[in-house]
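We begin with a single chain expressed as structure tokens, specifically the form predicted on its own.
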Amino acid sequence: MCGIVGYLGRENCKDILLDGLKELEYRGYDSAGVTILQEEFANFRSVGKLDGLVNKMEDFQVEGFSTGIGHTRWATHGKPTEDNAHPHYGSFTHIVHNGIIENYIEIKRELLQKGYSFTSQTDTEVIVHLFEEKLKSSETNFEAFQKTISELDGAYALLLITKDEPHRIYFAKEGSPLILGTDFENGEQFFASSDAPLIGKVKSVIYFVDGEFGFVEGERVTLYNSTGEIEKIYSQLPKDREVAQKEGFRYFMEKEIYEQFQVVSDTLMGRVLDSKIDFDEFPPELFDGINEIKLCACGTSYHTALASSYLFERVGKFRVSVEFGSEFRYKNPLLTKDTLFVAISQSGETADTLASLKMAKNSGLRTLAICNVDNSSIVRLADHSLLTRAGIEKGVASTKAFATQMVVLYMLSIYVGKLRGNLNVDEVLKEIQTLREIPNTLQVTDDLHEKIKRLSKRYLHGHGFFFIGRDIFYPLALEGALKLKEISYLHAEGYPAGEMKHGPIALADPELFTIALLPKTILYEKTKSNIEELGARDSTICVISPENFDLADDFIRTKPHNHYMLEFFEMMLVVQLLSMEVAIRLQNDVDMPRNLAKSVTVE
């Protein structure tokens, strides 16, 4: 989730690239760098946010023709730092990038051992070495820049400038978003990865799809494919900046609701191997001694804590024990040298979560995070951590950061089963399949949002819910009714259904709503049941199943699945639409409810 732009003109280079950059901001901001090409190349990198690159920028001066690349940066490989911000350079190439090359590890293997030298932790600076290598069995830059992008396996949108070609901009796209706008009239061309950079500069946009690269010089484009040249098809810019980082959705909620199939992507790429789970952010030795890991969170971590330790224990297992941030410190826990205390935040600066860590520090326990910020104070702290990937989100109600903490989580229980030998091959092939799965188990499709959208009119009113599921369905229960609380002011609670009878049953007439969640691959007639037990009490129940259900007032169905974790994910879409949709028909500001924050950083 970075933002590039770029600028080929007679401009101010500088200005439109910063001014662009600024617009993208929010699409990441542990770095920013901008190249500028006249006669000679300018690079201008710096830490932190764009203020920090304007400074640095600040007696740079541009004139007439230029040539110019832009980048703002959500670290992925590497930390933020000067030598791993955008754009990356060889000996005449420059380039910046958006997404992941899976595998640059083979690549930079073989690119040293050819000689050549590398200056970034990134995945990114293979990519300007590759080129230059190219260049060498080529006899045109583009004849080099084709043989690049055919040995690149993951997700990019990349634009490549060249010293000898300093009226040129290169570009490809693959998974990752990419624009470019033209100003036929002063022979000006424009590179985004959104819109909002665009907006006043041209009327009219080329939405590259994936597979797509060429070049621009001048007014000219020149667009391929795989089949040869294409016609390159404009279309209209929307007039509005806020409009165009929301990309067409109505909140940001939604919009990150959408996009986690994306990301979670992102999180798998690089990790997910043919045969087993590979982090290269630790050692294997970091589990050497330890007999028990402790998850400690808070709020939505916390429901990703509670759902992964049905994970470690079942499929890793390995000894597992969950813990609340805020109540950690205070209950004088018994903390032992064979214990890996694992934080987990989105941001990565969660008051009780960051003094837990710290308190597990002093007591010498090993540590790990895993956070969606990188350079954030619990990823400091930590011996080692795992980022998420799932990019900045601005809604205040967390969506992908679930998401992706939960796949990061699934991957380290496998990881830990089969380094343990607790997993057999055929075991974890499963479980990599599932995980290769679950990115399209989260597109939202047009029927499943337009069913909730009319369910949702029914549920505005009554004296509040119960969230209902069993196994690891039941911390899913947890997520979802937090996500109504907090966007919708409803009181809602989440149960494991077996315990509906223990007491909170009592509450059970019309006026209360069930949503209860009835996985067909995990404890199916006997979640079955105690949704029946609410029913016969009059409860409103709406049923998430792929099953039928005769005996619910409402009925949300799911596709059928072979592994209870892709009915996890999509039953997660379905509880986080929903919300989303009853807080909206309420006329609430979904992203930014009240009372709450989105880093929480007091106790």
Given for the second form:
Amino acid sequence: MCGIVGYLGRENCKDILLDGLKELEYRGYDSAGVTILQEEFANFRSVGKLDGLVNKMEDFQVEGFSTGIGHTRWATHGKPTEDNAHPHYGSFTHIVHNGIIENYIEIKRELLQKGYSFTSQTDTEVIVHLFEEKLKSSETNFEAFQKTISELDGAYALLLITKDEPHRIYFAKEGSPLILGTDFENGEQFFASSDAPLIGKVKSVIYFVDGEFGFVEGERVTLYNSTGEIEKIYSQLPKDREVAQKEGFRYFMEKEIYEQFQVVSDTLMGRVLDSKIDFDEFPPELFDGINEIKLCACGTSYHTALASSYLFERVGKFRVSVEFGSEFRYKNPLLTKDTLFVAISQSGETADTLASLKMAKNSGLRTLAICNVDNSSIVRLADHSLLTRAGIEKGVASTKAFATQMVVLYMLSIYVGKLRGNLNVDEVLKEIQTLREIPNTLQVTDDLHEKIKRLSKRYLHGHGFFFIGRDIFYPLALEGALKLKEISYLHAEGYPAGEMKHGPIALADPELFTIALLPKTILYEKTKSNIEELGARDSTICVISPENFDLADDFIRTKPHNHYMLEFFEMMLVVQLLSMEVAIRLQNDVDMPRNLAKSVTVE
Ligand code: AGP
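Can I get the form predicted in complex with 2-deoxy-2-amino glucitol-6-phosphate as well, since the one above is the form predicted on its own?
In what comes next, the whole complex appears, and the chain from above leads the way.
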């Protein structure tokens, strides 16, 4: 996810900005850049790791007072190229921006008509040209800045510097984080998109909230919101860097579970339109002559593949098959060219998935990657790729990568269904409405987390866990079981609820814990009977459902929803939180569980 830094003062602006960007590296990025304004602008941008940018700036010196802005970019609109890297610039203004400007296409169209030319494919570049355009009808730069941000729809945290006011930085925040630190003694101002770059530089900071904007000059801050000029109280900055990166959460995994609602909004952004799904990453012709989609992945990504196979068939009415990377590569599969091969991977480096993708390519299949890391091996190899936009995932046990993969595959199933004429207008609208509601469903409430925290103390022993569910809740049960075993080291298995009586039920006794996914909107009565069968054999049962279940030993209530996918995402949160709370109580290292690696590059 993108990062922002800014500085104004007499210290070495270049070093301060580069140090700040270094602190933001943990969030993930694929290009970086810096602009420093002394007499003139100096702009440096490079693709890849920060070292490239550092090398480019090697001979550049800063003397005396200067103003600077810097950025690490995680590509959303446009590839990770130097032209697409921030800061973007117009004739006399430079800008860095996090977030996504939803109406950038309309703004760009108008600016092109007025004669502006663009050097990047980004949504951000429109802001800088719009500012210079607004200036023509404004008395001051600030007025032009206000007019500019009032025309932006979407999310932004942005910093803007302009040549005739070299001692000023304009800023605005809506939907993306932005923090200001002030050193009153030395008249220095520091901006960043999270705490980490500010630690050691300043003690007190302002955490801007949505709708705030203004400018800094010397040690002064001029701040506005929709009501007019406002005063803001400074807060204390955390002292420890890793604590700062965790943003108040105990573990990265916890932070990543909590930020799912936000990253899923990024995944949807620009792809979910009023009455259709739009992917500018590949042409619709990708599906010409395709009769089957083959989804291939490992681990958690395999569970997304399996879950989405229900969506492709039910929603998109399109044939799919699902393969484990480690199995597929050695089974001498029969591959035909009417198959689209889809490799799903968080890291983009998983050896078995990569080898399977190579095989598919060598057999002449068209290929698509669904991945969280641009420029990874899988993305580079596939013909096309859809990035999941989860931001870097630090917890080894995957959470937000799973959620964003699910959302991409859900969108793809609607896209394919519409493309093939398998969905009518109303059906498309219904699925789109559901997609839009997913981020809200992913908000972790205090009540839910507290309930799971308390309940987790009863699940620290026993001879095993069954996670059970039907239909798309079966792959979710598999994922719940995988999460629990990865970080708690307790034995857990996922099963289709209807399979119990074919063998596994022999294990049922009070020391066997059943975690039952019981949605209301799909196969409710059938799943309920399967849970009762286990209860009758004395298994200890925890039911997750919006409906009361009198026979359960424990019960976690979810909200009622009108679509099974909203139930799916809420239950996903529950199993993630439950696994994490059990592991925390067992005093395990939740972020770095034993024997596991984040990127599995060996077979
Ligand atoms: C998930 O919690 C795991 N750590 C693991 O199963 C992972 O999903 C698997 O190794 C595949 O990784 P990938 O998505 O990066 O390809």
